[in-house]
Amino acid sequence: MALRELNSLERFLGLKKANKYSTQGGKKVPVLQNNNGPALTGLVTIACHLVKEAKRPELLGDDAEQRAVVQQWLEHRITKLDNCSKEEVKVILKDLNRYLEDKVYLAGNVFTLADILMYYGIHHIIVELAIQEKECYLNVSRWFDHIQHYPGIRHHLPPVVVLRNRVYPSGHH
């Protein structure tokens, strides 16, 4: 899963060199073996390498806060995201749900690296979510689907609906 994230990416970035990758231990840690240095390993570390490397640092933060809640929520993939069971699922989107009540994005009103991992590590837990159970994260939901639509973003994989449309009864409009 991780490759094709770092792939995905990529190629959002423009990066017009493909990097090769290997994968270590049972977890498969993403390894990105360096021509210019040592191998880069673990997901965080070779996205933001790859973030420098196609000059784009805004997507790190703009200020040293911003870039404090972009490593944050790049942390908080790893740690608590990846590999998470079911029940830690329910408190995770509920905590996200509650923290994206006042913003766009995952450091606020600017898109980050932090909402691209964040979208490729939960896009499997909300495809399996049912329509109700999105409509208990809206603005969990607002934001993923705000970030699938985001141009060359959402690569590798499948789009997701959300929402459903509301109709309306007549005389309500």
Second form
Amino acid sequence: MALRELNSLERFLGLKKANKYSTQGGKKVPVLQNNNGPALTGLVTIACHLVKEAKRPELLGDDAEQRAVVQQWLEHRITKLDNCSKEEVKVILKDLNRYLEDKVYLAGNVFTLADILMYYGIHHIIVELAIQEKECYLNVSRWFDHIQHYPGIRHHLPPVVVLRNRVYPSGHH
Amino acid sequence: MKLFIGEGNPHCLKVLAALELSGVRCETQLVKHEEKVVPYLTHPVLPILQLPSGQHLFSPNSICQYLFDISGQKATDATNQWLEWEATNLQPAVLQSLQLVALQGKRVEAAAVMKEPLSWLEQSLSKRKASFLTDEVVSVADVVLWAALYPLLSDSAFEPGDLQAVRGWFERVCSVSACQSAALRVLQGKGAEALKSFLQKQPVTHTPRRDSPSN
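Form predicted on its own done; form predicted in complex with its partner chain now:
Every component of the complex follows; first up is the chain already shown.
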């Protein structure tokens, strides 16, 4: 899973040189074999390295505040979203939905690596949501649809039909 | 900018040490565990750094990284890698181990939980010549890992086995005055006992994530 994500990220970044990867441990943590230095371990560490290699530092945030926000959501992805229980998923979606209420992207108005990795990580959850459930998380759905249509991102993942408007009335009249 | 901290919260140790070490000026406010600082989060979380823009940082590691960043120490592949390992591998083991020590007094079991991550750290440190994890000076990686391990390794009754390289590194970070004062402020000289009420509110973890790289 993580390796396919990294391959998709490489393609998005336009990196020509194919990197060599392996995995480590039961959770299959990705490892990047590096000819010029020690191997790098961990999805976020490798993803940040690839972004720097592709000379796209703006994807990690333009200033210190933005960089911190990007790192925070990258960490959230690997510590909370990955391997979470069914109950935890609801809280994660609810919190993310409230967070995205006044934002286009995770770091505000600019597209960053946080959007890419959160999209890859949350895809299997969004696919499983029923229409009614998607309606509970309209801001997440809007953000998700935005990212899956962002040029060059989707690659290894099938598109998900996301509703931008409510089908079911939200209250009684 | 404002830092919100909680009493006896182990995650506050790293941010307080990073704050003093970076020399960044920032007001700190002590709030109750159940107080909601970040409006969009369902469960109250501490520590929180409110950025000058008004945005909240709710990840202790990202707060530390930010404080180092604005004081001129940018993230590198090496620091990123240690922070990722700390968040995904070390933290789950530390939380379980602290619960065993502080809530059940089971130090032997607690040491067993820490065996795998600590031997990985021992291996990594013994291969290196530098005094600290990434360099000859303390980096954000040292502060983050030291703070995670401090409540356990500073307890003389906690015996995780022979860890020469880890002990040497741990003592070197302990001697940094910013780390000493942060430890005193959070643990108040009471060790893991001071974390009891915080730990009681955390979900009990039964199985550690066994995915440290093995030999």
